[in-house]
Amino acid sequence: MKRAFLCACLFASALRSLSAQDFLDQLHQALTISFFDDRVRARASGLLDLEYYHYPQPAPGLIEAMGHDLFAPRLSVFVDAKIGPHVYFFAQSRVDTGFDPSDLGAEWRLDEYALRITPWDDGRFNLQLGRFPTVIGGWIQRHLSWDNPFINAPIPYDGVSLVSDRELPFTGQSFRRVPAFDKYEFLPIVWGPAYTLGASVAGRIGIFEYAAAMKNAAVSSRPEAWEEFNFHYPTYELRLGVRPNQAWNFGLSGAVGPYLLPDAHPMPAQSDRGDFYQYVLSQDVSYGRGHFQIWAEAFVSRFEVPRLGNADMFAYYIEAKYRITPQLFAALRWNQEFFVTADDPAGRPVSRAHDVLRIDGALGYRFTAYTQLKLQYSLARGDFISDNLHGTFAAQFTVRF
């Protein structure tokens, strides 16, 4: 695995040559087509990510792998099509080892596909139908590898809690850290970009932005469920934003919807998944000027746990990026997650989990307009099983086409 990533780094050096740059320029042009005097225009593009992780056990975040080393390649292909000035279609397909890095083998998925209708040219209103990311939060706008200054997601999007959508506890005593449990059975506040099915309206009026959506699954739902749920128990999402100038952006978001899987067990008598909800409230702010950018988000989430009561979480992060040269940048992120729960009917806490602190530091270098290398080290205290301090090294080489 280390040799494979070393080969990727050597490949990056080779791509700096003029001939490689010319080839990617030509490929970019070849993947764009138009018809009817450019009234219909379509473009294919993509990202090839080669990722390497060295980590302790249990693996951090949503990584699902044994051992201490993982090589996880990923190919993402995007299709964007515009039909006239008011109709737009986009899709994303991926070949990788799982939506989150894993050692489970390669798979192919269609993660996104949506149709967007924009009746007016000023962007005051957009109607979107299909499968697309959640509208809440601020990190979603930069979650792809080329735009994210880090390799992983902030902790609200990949920090695993003790709330399961499948294995339901009987008492607060059983709802605690159990090493025999599979960490992947439990949920973060928001599972990455949450590519769920639904419809949304969004737009901008002056300095104000809005987005509202009805989706088929909760923002914490796992990737395997994003397309399986129907709309019998929908999730509702809302974000209101203010962009007073080019430097500042402020947002307030909320979501509510049932989070349990249809096969969640054991369910209380005379109840179903529609009786137990996840509630999310978040605030986000960003600032950018010159070589410096900063982002921050804070989340409060409540899960209604069958038989027990409420399991609450608070998580936030502060992230900064500084462009040292036109090609070299550095980034630093501070993440924390806290578990604040009520007592079950027997007087015991609904969940007992360690509060989590994680610091992420990254260096990135863009060899060309199409290639990028990122190196990251994360130091964390508190995880799914213990309160020990542990470190994770990650590297990511990206080719954009």
Contents of the next structure:
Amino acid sequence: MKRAFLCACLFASALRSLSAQDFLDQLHQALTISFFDDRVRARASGLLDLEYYHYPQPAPGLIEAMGHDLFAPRLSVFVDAKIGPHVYFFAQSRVDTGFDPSDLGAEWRLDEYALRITPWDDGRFNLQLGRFPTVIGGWIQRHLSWDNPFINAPIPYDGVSLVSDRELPFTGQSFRRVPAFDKYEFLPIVWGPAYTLGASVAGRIGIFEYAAAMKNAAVSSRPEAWEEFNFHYPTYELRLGVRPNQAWNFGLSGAVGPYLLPDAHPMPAQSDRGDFYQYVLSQDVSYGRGHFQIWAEAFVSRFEVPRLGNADMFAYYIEAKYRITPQLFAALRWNQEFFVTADDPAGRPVSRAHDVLRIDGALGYRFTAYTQLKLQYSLARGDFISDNLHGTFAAQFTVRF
Amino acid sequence: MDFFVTIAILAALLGGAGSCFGQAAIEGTVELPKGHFVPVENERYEIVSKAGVLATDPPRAVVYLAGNFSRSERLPHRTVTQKELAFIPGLLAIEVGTKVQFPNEDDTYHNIFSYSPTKRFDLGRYPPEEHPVPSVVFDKPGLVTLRCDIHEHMRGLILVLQTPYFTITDGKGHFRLTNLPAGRHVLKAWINSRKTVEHPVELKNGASLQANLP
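The form predicted alone done, now the form predicted together with the partner chain:
Every component of the complex follows; first up is the chain already shown.
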């Protein structure tokens, strides 16, 4: 692990040279093609991420790995194409060890592909079809490694609850504390960017923005559910935003839809997976000016759990980034998540996860316009297993091309 | 009053005579690389996109007279505007010590930065109405690549020169350099970061020289 990370640092030094930067500039141009007097143009680009984690057991967030160390490389390749002034297409493909870092083998996936039609020049209306991120919240625009000052996601997108979309409890006590090895059965409020299938409309009229989508799976659904071409149990998403000026951005979002997988078991008699919904409400705000940026989001989520009733969660985070020099930046994030469960129908208390407090601190350095190193330390108290204080160190080296 | 008018007319005539008979010019053509850069905007995670396509910029070259010239006493302020998600002009040549302003004429934030060793800076995020207009003084010769931290397709170049005698070709490679000092010099054409061609020239007062650079 350490050797791999050392290699990354040496790689960074090599890429720091002017000739390497010039090469990446040339590559940037070489990966662009155009036809019909430039009316059709496309560009391939990518991110190579080399990530290293050191953590106590169990692995934090959505990381799925045993041991205390994990090296997780990832190659993401993007295609952006413009077909005339009104049609835009994009796609993202990845080779990695799983959508979330894991110690499993390498795999290749096509994570995103979407076609966007913009009939009017002023952006009052956009129609998008395909597989693309959720429209709710304010984190999606900066969820890729190059744009995000942190290595992991904020807790509403990363903190696992006790609600499962597959393993359904019989009683309040079997709504249980989760052993580390099957943590992957359980859901956060929003699973990362939630690249689900569907259609959306979005636009801006004056200072107001709107976005609405119908997708094939809930915002909390796991990556395996995102690609299932089945719209019998759709999720509806909505975000309304106000941007009074370029510095401020306010948004209110909501999502509603069934969240159980087709193989969820044991289902209550005479019920269907479409009877159990996840409801999400969120508010986001961001401010940016000069070298300073701040973001905050708050989420309330309700899962209707078969036999038990409602499991509610509240999570929020406040994140700030400051660019200290043209190449060095620092970021700090405060995350909290609270779980609420009522007694089960038999009057017995339902077990619940420990409330979580997590503080993330990160330092980042851009060696060139194409290479970046981030170091992060997260100190957390509480998770779905224990109430202990524990820390996670992470490093990420990124090459953009 | 008539005396001052006479003096002014004489001064103008002498000045004009100086530029006609005391200085030289070079005109010619630089062979430019074929093809042009076609930017493609990344709109993947924009909540709202606008219709339209980004303008393309044909390649151009900077032609300059290299030598040990004294620095201009008063350097003009130059401007690189951010408009329709592009740097305008995409290539700017300036003399060492020139101040360049970067007004934002789009209806969105821009964040101009450079990691070039010639000049490292980051202007931060600023809106269209920013006053005073963010500016940078370029105090070392060399090439500066301008980028925007928000719009990754945006790229601009500033070539900082140690000579007051320079110009930029048109899209076909034509150039004309005027008001040059007489003597033996080297004419250079910067074509891109990997290619600069040069040609020795001997300039005579009042004469115009033809020079084509391969």
